[in-house]
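Given as structure tokens, the chain that follows is alone and in the form predicted on its own.
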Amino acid sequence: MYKNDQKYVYIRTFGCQMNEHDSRKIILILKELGFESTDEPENAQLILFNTCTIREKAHHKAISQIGRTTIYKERDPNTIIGVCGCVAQQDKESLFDKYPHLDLVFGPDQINKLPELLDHAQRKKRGLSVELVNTPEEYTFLDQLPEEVAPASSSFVSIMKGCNCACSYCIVPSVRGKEVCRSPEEIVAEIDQLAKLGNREAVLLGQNVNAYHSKRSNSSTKDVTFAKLIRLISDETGIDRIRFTSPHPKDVGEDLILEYGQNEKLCPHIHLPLQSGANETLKRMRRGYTRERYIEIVRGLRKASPDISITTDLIVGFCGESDADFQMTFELMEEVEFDSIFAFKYSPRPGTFAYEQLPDDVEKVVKEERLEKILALQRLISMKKNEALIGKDVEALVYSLDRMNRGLLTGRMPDNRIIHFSGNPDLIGDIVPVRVTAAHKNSLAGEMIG
């Protein structure tokens, strides 16, 4: 039931966990301004699209949704419509030319300006704020205060923003700016607050999360590296589980590998983007590591934590990728046996080195054939690995009811696998013992023990 005197915001989020995190921060800001969330845009006085541009498909999907919002403006001219996120940062004021009904355009570094921009829009003035902030002194991390956060089983916690890498295919540094690290004190304080509210798991976020480095303001000790930050969180907060996304292979050090073997709170899972198994392709991608180094990291992780699950990202059909290059990726997949993958056909992104300097010379049909080949291989590997877990007892953090409305609970195992089982909804937010009883392609089935 909607109240006539209540203001509502509808926000549609595209893309990565960082965008999901940003959307939650936006909602917290808007709650301070008297807004409540709604899933129905026709009931909203404010409509926002938090966009992604890392792949062509995500960009086009967001743009098509923005174009359809003219109906809400026609119904009520006072409806405020805005675009934020990476498309806003990339396209800037040109979005106003393309979509005259827009009122707001602001980038990821300008979320804290939303109240000011909204005030402009309410006075029929367009709001534009797309400056990148690349220094710790000027950047504002929007932390969550205890009174603002509802209890949840798991929460995203931003530890840094931006990326200093120069991957030739990637638009992220252009739209997210340079790396800025949050202070260890702020991170530890937020996670400790979340734990006191009943959160069991913290997911550390950053574009290149393991490049984190900072200093404790009250200490003359050396820089706090990413591995040291994980140890601080483990030692100084009541959180039960620590995860992170997404690291870069070039920044995986021995200290992080050892932490997997020594820290029980650090979940035995790492999402380690490979992108290609061919050294020549990795060189053209400007990834900063070789096939051999990646395999060395994997071996080190599995030595430190034998049950660790390793997942990855892969791009097929990148500029100049030959049949032999692709075969090297295929063979590396067979050797490493990833637990799961996210795989994509290469799509050129304007503003990147590859778009400007490298020919997109792999035919579309070849890209599609290569994508299907690695997906078929991964289906076999994932099923084999899931079947090997049948009969195993695990600890599952209960996230929610299952999406298929089968009356089951959905839990996440320490290795990041999803498991469904029967149980009381009151268990949401708890960590419970579960025995794996069946394996599926993308999840497991189980039954609670006791």
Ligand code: 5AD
Second form
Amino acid sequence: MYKNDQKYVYIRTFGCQMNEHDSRKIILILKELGFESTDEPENAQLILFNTCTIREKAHHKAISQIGRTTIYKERDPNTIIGVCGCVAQQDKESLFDKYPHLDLVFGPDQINKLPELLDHAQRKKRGLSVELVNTPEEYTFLDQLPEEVAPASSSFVSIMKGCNCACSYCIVPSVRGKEVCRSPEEIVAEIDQLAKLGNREAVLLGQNVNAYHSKRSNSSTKDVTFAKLIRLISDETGIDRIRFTSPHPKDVGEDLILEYGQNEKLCPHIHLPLQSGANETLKRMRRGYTRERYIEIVRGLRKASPDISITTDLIVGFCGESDADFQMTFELMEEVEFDSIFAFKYSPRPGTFAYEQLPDDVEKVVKEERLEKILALQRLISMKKNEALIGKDVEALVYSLDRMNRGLLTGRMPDNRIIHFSGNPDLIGDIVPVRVTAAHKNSLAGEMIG
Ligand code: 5AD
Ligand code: SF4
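So that was the form predicted on its own. Now I'd like the form predicted together with the named molecule, please.
Now the complete complex, all chains and molecules, led by this one.
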């Protein structure tokens, strides 16, 4: 029910977990300003699009949605319409030229300016805030949760922001700025609070999480690496499960590999973006590792944690990728046998090195063929791996009711697989034993034990 004197915000989120998490922070700020969230834009006084620009398609999707919001302004000229996230950061004030009905444009590093920007907009002035904040002194992580926030089973926790890599295809460094790491004390305190509120799992977030490095304020000589941070979280908080996304292969240290063998709270899963299995392509992508090094990391991880699931991102049809290069990726997939993959056709992004300097010379149909080939291969591998789990007993963290409303619970296994089973909704937030009974392409089915 909508109340007359209540202000509502509608926020639509595109892109990665970082954006999802940012949207949550935005909603918390807006709650302090008296807003409630709504799923119906027609009932909102504030409409926000938190956008993604990783590929042209994502950019286009966001832009076309923004174009359609004129109807809300026509219906009520006092409706405030804003764009934030990575498209806002990339296109900046040009969005106002393109969409004169927009009131707000703010980048991912400017979320804390929202109260000021809204104040401007309410006085019929446009609000623009698109600076990148690249130093720890100036950047505030907005994660610290107020006590009244209802706990979920699993929560995202930012540990760093930005990316200092220079992957030639990637827009992220230019829209998310330089790496800034959050202090270990702040991270540990937040996770401990989350655990006390009933959370079982923390997902550490960052554009390049394993580049994390910091110092503890009470022992300024000791460096806290990413692996050490995981150790601190498991020793000093009551959280049961630790996950993270996304790491970069070039920053996987021996200490992280060892942690997988020693730390029961660190879930046996890593999403380790490979991008290509051909050294020539990796070099042009400026990834900073070779095919051989990637395989060595995989071997190390499997030695430390034999059941670890390894998932990845792949790009097909990058500039200059020959049939032989593509074949190297295909063969590496056969050798490594990823548990699942996300695969994309290369999409040139203005402002990146590849866009400026390397010809996008793989034909669209060839990109499509290559994408289809690796997806088909992965379907076989995923199915084979999922079937091998039938009959196994696993511990599932119950996240929610299943999205298809079949009266089932949805749980996540330590290795990140999704499993559906019947059970009492009161179990949401609990870790329960489940026997795997059937395998599907992207999930498993099971029965609770005992
Ligand atoms: N074209 C296609 N895919 C891309 N990715 C990043 N930039 C591009 C691009 N320009 C993919 C990478 C990355 C994932 C988040 O998106 O695989 O890991
Ligand atoms: Fe999209 Fe990258 Fe921005 Fe995430 S960080 S929203 S994937 S452009």
